[in-house]
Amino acid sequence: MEYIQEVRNQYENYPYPYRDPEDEKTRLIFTLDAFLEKINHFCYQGKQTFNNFRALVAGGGTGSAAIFLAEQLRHKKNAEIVYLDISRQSMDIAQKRAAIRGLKNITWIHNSILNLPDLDLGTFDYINCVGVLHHLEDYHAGLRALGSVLAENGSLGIMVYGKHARAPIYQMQSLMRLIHEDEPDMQKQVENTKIVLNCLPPSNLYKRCEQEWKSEIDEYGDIGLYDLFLHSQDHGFDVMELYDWIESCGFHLVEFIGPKFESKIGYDPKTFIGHPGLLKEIAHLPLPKQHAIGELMSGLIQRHSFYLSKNTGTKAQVDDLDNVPFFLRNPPHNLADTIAHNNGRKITIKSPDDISMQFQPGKFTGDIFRYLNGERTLKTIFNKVRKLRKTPQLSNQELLEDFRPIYTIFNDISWMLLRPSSVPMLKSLEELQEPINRRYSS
């Protein structure tokens, strides 16, 4: 497979994304798909304790997902991360990052995900494969290889590129292939690409939206430029192709979990269409077609990030009143007071991903959020609301129907999640990083 060698050569010479291992002394990089709380909510009904838990990071690159998972699992009983990548240079960076953090729970393997069925690694409860499968000529074989080592009740976190929003990039890749047909020198290709970027006329598709992509080059330099414009194997998916691919490999799409409009809201026609009659017609379409409509209307989905499972019914349910509702990262400040003093008007708040959300508080919403502290179950919260209001006749169903629409708004962007009270709250990013900061502060 000649293309695999080309991809390997790229990541040996331009390991992406570039990370300075020394930065681990002062900060922990998180990846949205690898928060254990999200994996638990969407893939394990919130019930996973993460003891005796095995995770595979397939195509681990410079290590961000592996490091983040290993840090969260550092003190879990018999938890193990297996890192696998075809680039020795990328793995070297990842290993240096792990060494600085003192992480001992990662096993390192230099190999291709296509060889997983023959590596005798056992099975995994969770597989992270981000930014990899779209670089395979046979991405069906890639997903099936992952499935071959997934435990029966396991789950996958996947990211592949989107076709429509990346159209300017694919046009530029075609252009650079024409220019570099007989140019083997990778650095020469980079220099030529810089020349071309400076010569593009205003009519060029990429030039018209250059600011959307400029941060990639500003942050990662030549490494980012090569990955964007010079990749030898890069396939973008639209939603319909995505669903066909997933189902043909024996999986169910659990949820879209990307940032901003790459979350569930970006695939929902209701985000963009306010006409009730048209929405009613669209609602009769199969879900993949509804999501395809959302993708095409949004125009912003550069990446498809999602969880997969072999099973259905893996998400924690708000109807289970023994579940604890909690915010993932930066809960809104004094939301209960804001609701109480807003006289029933709509409220607008921003999520950690800078998504503006508007919701209409119900009769009991302020009271519910007053007692929502990340530790109380819905049953406990509802009992406290009844006691506060001195209305013992108020039913759980009435309170749940008040809470449900606002929970849905937060959950659609993975900001509010659920877990049973028997599963303890995990450490925050600051709490995970604090011992590392202390170790190197002197």
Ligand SMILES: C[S@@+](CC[C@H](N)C(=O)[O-])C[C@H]1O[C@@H](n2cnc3c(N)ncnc32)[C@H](O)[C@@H]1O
Second form
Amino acid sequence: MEYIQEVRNQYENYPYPYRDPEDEKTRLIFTLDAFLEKINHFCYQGKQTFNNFRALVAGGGTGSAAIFLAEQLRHKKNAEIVYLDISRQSMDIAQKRAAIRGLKNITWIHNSILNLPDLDLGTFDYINCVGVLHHLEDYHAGLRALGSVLAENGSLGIMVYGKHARAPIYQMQSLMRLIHEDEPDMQKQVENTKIVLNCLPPSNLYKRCEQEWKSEIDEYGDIGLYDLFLHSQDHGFDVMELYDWIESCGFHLVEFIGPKFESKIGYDPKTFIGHPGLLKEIAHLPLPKQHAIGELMSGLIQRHSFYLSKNTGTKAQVDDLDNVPFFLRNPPHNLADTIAHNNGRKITIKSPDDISMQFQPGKFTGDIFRYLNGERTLKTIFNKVRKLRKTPQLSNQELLEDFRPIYTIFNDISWMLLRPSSVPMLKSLEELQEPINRRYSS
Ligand SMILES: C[S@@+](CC[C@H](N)C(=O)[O-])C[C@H]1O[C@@H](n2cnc3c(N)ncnc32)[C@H](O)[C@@H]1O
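Can you swap the form predicted alone for the form predicted in complex with the named molecule?
What follows is the whole complex; the chain from before opens it.
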């Protein structure tokens, strides 16, 4: 098996992220890339039924993505998840979690991503590889190994670290490497790190933004601390390097899909620059450069999360009126009423991950949202608006141009998605967890 010994040692001793299998009895953890509706919208034009579907979770760790995918695919025909990791301890935790949930659709493999081309596993329709490739010495070889087992129309959900926003962490890692040149004992390294953290002067870069990172240590304890400050192999990407890497491995970047400013909006210079003249100049630059400007402006991109495909044109399109628009998780409460009673003023709402979003409703936006119920196609919604308004002459194009700017705002943060009406709505997180809660509640 091909892997870095220090990296394996870390994840055998400090399986990341910390999970207690008993917690499965009361809650389902979701991972942002692995909502099937989101994979479908961005990678399959919304048309995937997920029957006969094979997913690989590469570097599956303590199991969050594997469990979430397995729960969603539990009742699909011939759907399979393959979990792969070099850490037996991590796999053990993930297996216990799956056993508590009674999941039988995961195949467990203790091996390395780099060995994938030789493992004879067949091909996969979706590969999740979150927080792993930046821990390989050769991340080109890692991405190519994933590509070698990807089906022709398949897609990948990847997360790798961001170089700029993690600068304080990389300084701390350099500091701890100097201190630990002759200290192989991992627990001693952890204790030393705690001593150093307690005496950092206010001028230290990490100390200046400690609050941003503290949740990782509060939540995961020594496991989080080792992962942040003591990792032996940890590469942060800036956007330009990210694009070069992806393209040199034969992929297209479909979309950035992280939370808040790690979604598409955080890479868009328009989010930060209001000056029309400067924006016009920037708009002439190649897209990777525009996104690099967004990354450096925001300074908030700690992780790059994105979908990849070997093909272009994989996203569902709002211009296709046979598509059904729907919210993924918590639609805004009474949105149609808020729009209808706002007398043409701008509307501000909070996204599920707490971004404040402002938009200017058009003449028909309130009516469109009144009929948008996650089941109706755009064509049906528009017909209903025409009937309500008694304006048979109103064209689909006019109504679409009213809807498009607001759809774009929601879609840029993956909150509103599309699927054809032939593809049914999937179960919510609560519906997926409900039978497990019932099983363990008595
Ligand atoms: C930071 S954890 C992320 C775990 C999981 N993907 C998640 O998001 O919760 C990194 C995982 O990658 C695994 N890993 C590191 N190098 C690997 C390799 N060459 N092949 C397979 N897994 C690897 C580690 O054992 C560890 O479980």
